[in-house]
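Read the single chain below, which is given as structure tokens and is the form predicted on its own.
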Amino acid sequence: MIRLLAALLLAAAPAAAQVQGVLLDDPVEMPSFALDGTATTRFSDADLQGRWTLVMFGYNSCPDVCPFTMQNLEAAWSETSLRVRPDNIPQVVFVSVDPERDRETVADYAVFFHPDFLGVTGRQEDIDRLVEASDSFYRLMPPDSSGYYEVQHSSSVLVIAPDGTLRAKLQPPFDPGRTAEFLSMLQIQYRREMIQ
């Protein structure tokens, strides 16, 4: 269902290196939803319109895969901001899929990546539509006898089109400059298309 974007893995880079991006064969309509990461802050599927997003599921208690793909994710923004128009540069949103845990400090854990970044969380059904939507997972383990329990979730970050369709995925660990190519390349490609 989909392809390696062979272009940009070349085969002189380290594997961690790399950009772990993934084209969709076909863009996935994404549903509708409504979060919300502060009292004042809203994330719905009607901001997804019009700009790039980069979404990613997680929580704010994991211990390894979400501080490390946020700061990751952090570089290659980054990046991808010197090379495509200020109007393409995407929104970074974080999803937290532990909305018990994490509605009060999602917001402020986004920006501790960077100022820019949303972090936002939910309803569980929202969550999980879009969860759902964009073929990821996710599970809350048992809670052991202190109540504390872990999550399992997709570390796959996706690439939301301005016409808010699922269009690829981003794998950790990527390589900031790739990723930022990977992008705006993935950026004109769109461009093209939408005149067809």
Second form
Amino acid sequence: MIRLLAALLLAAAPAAAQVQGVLLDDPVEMPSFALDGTATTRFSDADLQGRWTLVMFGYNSCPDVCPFTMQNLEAAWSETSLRVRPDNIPQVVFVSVDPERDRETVADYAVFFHPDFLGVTGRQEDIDRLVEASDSFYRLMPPDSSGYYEVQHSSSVLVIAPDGTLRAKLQPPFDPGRTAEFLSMLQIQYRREMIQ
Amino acid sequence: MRSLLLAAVLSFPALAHAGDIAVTEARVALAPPGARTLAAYMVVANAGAAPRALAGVRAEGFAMAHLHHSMEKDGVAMMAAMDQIEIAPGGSVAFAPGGLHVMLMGPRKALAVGNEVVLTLIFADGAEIAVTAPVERIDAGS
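In place of the form predicted on its own, the structure of the form predicted in complex with its partner chain is requested.
Full assembly next; the chain just shown is listed first.
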């Protein structure tokens, strides 16, 4: 069935050089974790249930790529929102892998790109569980003479289905039309699977 | 809002010349709240007959500024500091989101749309060019 969807996606994108996402062969269970942004915004494994979720890893002291990715993701998310059923519009979550610097700013950071986006961070063990389970990656680089350090991190975005399992990863540059196409096909596939 | 911004840009074009070097489209991306690093973008063109090399940059109102290159390797986003950026005779180099950028570190105050940042580009031959870069909200695809 996954192969069939892949074939459909290829057919739907004749200019297929630009792949916007990769489907996982099998759904991957997400671990238990608890992250937060402000005192009132929390994000845990329980929040994955019953809705689609897109998770991006990054850090706030990232001047170029993170804002660029968030803007592209916002455009792709807006396009997706026009194409799918309202209850299938994904929740976008920015997870900072740099809690030391970002605890105070991460919620506002995400909202800067869209009022509905969630920005969270938390204890390293919670972040690491989510990163490891999704086969993602991050590394804090050694600080320079001013104390600034870069953070290397996965560039792909997790696509988590309403049953809480990881189904796919979106890949930059998040072309709005093609990403929306990818997500809506994935959702159709998911609904069929749920009926069977 | 966007047309207002466009009008502002048109009436104060961020254009700097020094000899054979011309800098256009200089701008600083409006940063999310609390950002300690910002990015500036521009196009640097070399109309001369000899290659030129950009070797550094200073930014008023910031503790430090570096020439940086964002890249993706094996699905991991990372940055590299650039010691020198060559500009071929008749060629140009574009600093744009997701690639080359001037990384501005340690802002002395929060910047809003409409503020300006003076950047001084330092070339390997010692030449310096000052560029005024307005702060703009940079959206995807615009």
